[in-house]
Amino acid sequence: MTLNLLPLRRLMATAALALALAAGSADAKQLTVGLTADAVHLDPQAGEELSSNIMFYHIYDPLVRRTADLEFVPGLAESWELVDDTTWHFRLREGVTFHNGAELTPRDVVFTLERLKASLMSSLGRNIESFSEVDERTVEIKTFQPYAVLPNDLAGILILNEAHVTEVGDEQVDLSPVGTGPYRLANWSKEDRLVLEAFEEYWGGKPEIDTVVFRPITNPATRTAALLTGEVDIVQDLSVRDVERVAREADYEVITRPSLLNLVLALDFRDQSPTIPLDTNPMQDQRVREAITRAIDVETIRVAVMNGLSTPSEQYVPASHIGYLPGASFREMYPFDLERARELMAEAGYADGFKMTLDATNNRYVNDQQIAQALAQMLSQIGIELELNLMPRANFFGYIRVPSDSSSFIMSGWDVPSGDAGSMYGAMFHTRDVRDAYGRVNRGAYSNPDVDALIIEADSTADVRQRHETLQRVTEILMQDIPMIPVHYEQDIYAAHNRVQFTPRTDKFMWAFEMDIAE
């Protein structure tokens, strides 16, 4: 008989960690955070998803750091300069060390960029042609053409230690990450807790909070209960139904801010769509796409599903971003109008409607399951029978990953922390497979040569104003073509004990280095 000792070992490891924390300094500060989900990866080049991103930025650093209000400031690079139209020099800080004691060198940056090119995150470096070491503190990065926002892109590229990755291998980076960030991994019991401890040699100064425990609590009611019973100190995505209840508690505070996360619906453009039992794909007809848009009552979703805590989205990016087109709004171009939607369906030859499947999560976005159910009811009013394929976020992102091509209609979220619509447009709306690293998440196989040309034009200028104007032209075309329907921006809702000092970030990353907790 063979005994499975893994659960016992996990229990012993957790107990040992608890004893170690208890035996530490009496003045040590510990913060426990309730997240909606566990990290998927601790290798920052293995994929991108919010819970993983939160961990990445505790453990690793980029050359250029993004502030809480989306300004771009020196990170591991203390300065940078544009040497000529396509050549940048980044000067590294002195005295930066990795968690394993190794000193940061230009070679680590070059290694990171080399590895990135072959990773799932290659689109982050799609405008980088080459990179090299100039001297013991300087890295040279060349772009294919003049590219105005390279520093913004670099804020999403986290620097790895070449020696460590080479020693442990790519698969083990997930389990034993080594970065230069303010925290290092102490313990990770998947789907239970992830524990980080302060890195005392952090170049930015030792963090105020010594130990951070992240607990994945997927059920909103359970997350609220964990907060109010003291199991956690702060929670992400407080249920909209619990806002008033928690706000009435004297020792707790509800903290909100508008989110960058835009809930969107991607439509399939291929000749035949995998879940539509017809010889042709009706969504290739712009009239059908417009009908679907007009049948979705975003105001009802805001009031009845989101309890007023969402903002219907006008475009694919908010007004603060490069590429936003003032005065243009999906809500004004395609207002909720069932009568007109039915007319459009009839004009396109689908007066009797059709069947298709909506792929969506049931535990990733605020009230995602309820939103999917509302969409099914709304589209039934124009004859579209929507079957819901709801799944946990752990399965969802692999299911919809390009080029899986198993979806006709997808509900997901997208945010653009770079402050630049081009990063989204190049990844989501450029034609697939015609240019390296472009169209990598074009889930609906949308293709428009004019859009492709304008995206490349925007990526070929060092003039930010010109880039902005070019991307605005892309925005105008996309709003007419409707490859994707924006629904709403979530409201980021947190709740915390009063002893926690916390200001939400625009990018929704909960960074303990910016937080403190009273004794």
Second form
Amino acid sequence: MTLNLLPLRRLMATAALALALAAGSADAKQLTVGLTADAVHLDPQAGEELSSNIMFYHIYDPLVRRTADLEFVPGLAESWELVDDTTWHFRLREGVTFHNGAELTPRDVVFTLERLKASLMSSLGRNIESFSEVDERTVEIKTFQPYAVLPNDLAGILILNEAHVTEVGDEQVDLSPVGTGPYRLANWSKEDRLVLEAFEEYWGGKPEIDTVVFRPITNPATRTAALLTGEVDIVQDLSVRDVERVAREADYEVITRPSLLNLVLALDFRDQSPTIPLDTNPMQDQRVREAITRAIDVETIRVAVMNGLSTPSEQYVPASHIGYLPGASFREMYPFDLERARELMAEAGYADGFKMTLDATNNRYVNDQQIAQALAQMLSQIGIELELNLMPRANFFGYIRVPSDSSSFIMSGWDVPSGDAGSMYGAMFHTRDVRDAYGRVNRGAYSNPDVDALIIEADSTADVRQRHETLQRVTEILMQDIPMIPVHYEQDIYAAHNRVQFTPRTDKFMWAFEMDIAE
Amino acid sequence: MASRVLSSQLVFNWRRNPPAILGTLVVLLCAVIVIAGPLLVSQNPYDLRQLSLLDSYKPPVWLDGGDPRYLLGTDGQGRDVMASIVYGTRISAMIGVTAMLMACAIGTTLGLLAGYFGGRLDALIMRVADVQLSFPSMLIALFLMSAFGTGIDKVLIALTAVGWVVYARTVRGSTLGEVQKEYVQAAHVAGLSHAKIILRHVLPNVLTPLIVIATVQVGTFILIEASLSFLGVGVPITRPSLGLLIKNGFDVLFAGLWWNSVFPGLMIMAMVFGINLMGDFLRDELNPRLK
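Follow the form predicted on its own with the form predicted in complex with its partner chain, if you could.
Once more the chain from above appears, this time first in line as the rest of the complex follows.
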């Protein structure tokens, strides 16, 4: 017997060692996130959509940071001051290093802004006239006109490392990003997984979670399954139909939060519309636009399609935003009323309706393709025969891009994380092609000189209160003109294993730096 | 006379073959649904004006909350599941049969030409066929759908492109055998044109094996179309085929709304099962080597 003990003891020692090793590796915390789609870019100036944005804020930092509740606090800039009406000084934080070891300098900020001007994302910097390095820790930014919300805009501009970008070239920035953010890219196999690892020297402190794995899982049912089988720890956009099912599970939690994403329908204002087989464009007639608005039963969409998890939108921006007009609501101005809608169609001379195509996504917004079908159903009641052109987000945004030559009626989402209607109005409702960086997403070619003038007026005032009042007047005109029909705000729905500590952000950018996972 | 003997022999064997009888009955039932379907159900699920979102996700009639108007329940758009199945079966069967006829016509023509004339034409057609056979048909169909976009017409094109090869190869093989035979030689001597010899003499003698291929292919095509629609590149969402119905239902399966995918699934299973039983029987009967 005694002879046998020796190998046994050795075995136990080995087992103990193995256990210790296992415990050691368990100390390294890993979080796996199920996203609805893979990131398209890791170069923050190459384009933006939610999945890419989520990665951007892990890898890079802006000068001004937007908190989970839309407050603007120091980021890479530890403080800033207004030197005169149009000149700002931003003082950089000390001892910030990039993932490649280089130290952050004002040169990097200047380089980033320069590169931004020439990029697809130039509208982010449309109010910036010039910028320069003042001393080794200060950057000066001048705006064209007094511009009160410059720090809010800067929260969307992520700082690149000049040496790295120049060295690897624009194309490689997408694949080997270097920023100052809390995480750096470890591995990205597209459409399968994107792995980030904690950046130990992060200026904000070492992140709690060591490794974050993002997995794109497009199908909502598959995403739910991945969560319940433990393949992922947390998922984004839990299907509204699966909410009750997951909430019943003891180990899982459903987390909802009203979203800022407004689902909107853009109407075409051009003389002839690409998908309407008529010599004129019926939607140029305000009565037709009103009829369409009245034929859409937003409340039924909320109950039947969204399972109660949406908030019908009153205006283009939520009540918290600069430019919101208290007391005004699309739902009260144009309540669901088929009789009236049919009358309006008849008055406009379209009693028999017409045919057109709705362009919409099938994997971007919550239940987007079901909503599109519901719209087809509702508009058929006033004689509008709606063809559906549904496509994945990867094709959609290129397809509808201004000049939007193939679109008459577009369903898309718009959110304004800057907390200010001005950026949305400038991009969507200013006449296009007359001023740089204005009207860039005006897909329906809406044009109203009063709106243009007011938008410019708002953008040239340094006084927030005055800006608010000017933008409210724009809101009022837009609600009369109906260049776009707001439908509803989604609810952001997440589901997570109980081990995960997670508070959703207003802007939907899941950020592992603010999360933790229990052993 | 010969065909009459064959058919009576066929009928004789058929009556002693229960699986074949079952298969035929199922196929006949599907045919009734396809032809008379709209008369059997009260709703046209493709007419948006007849749908009401307020009736969405009603369970089958025997469950709590069921609505007697909707025997098998409704889907997220308020479409009657039974009516959707009837209309979806029409779309699926129509696509399966039409694509089969197109593939058969093209494949047979190319096979006849290749086998009859031989030489470079033969080499060209058969090399194309070989290359195509080296890719899975699902992959080719997916590729074509992604390239040309979605819609019923594109599904038909994709299926035809996938399906012609098998006819071309079979017909070419038989044709090579037939052109050696005395009656073809005699036709040549009698001075008949190539077209006449191919159509009048060769074609009827190479058709028999095609019947089996065609039958089984309808089933295969229905499944490929279902897969394409399931992957979101098939028919339009407002005119769902069986595959698309299953896909829509799959999205809400976790929420316990099982009737949206299970019933269309059973329908497609029954239809393909019936077709395959018939195909098996025909293969056994018409293949001379098995006799």
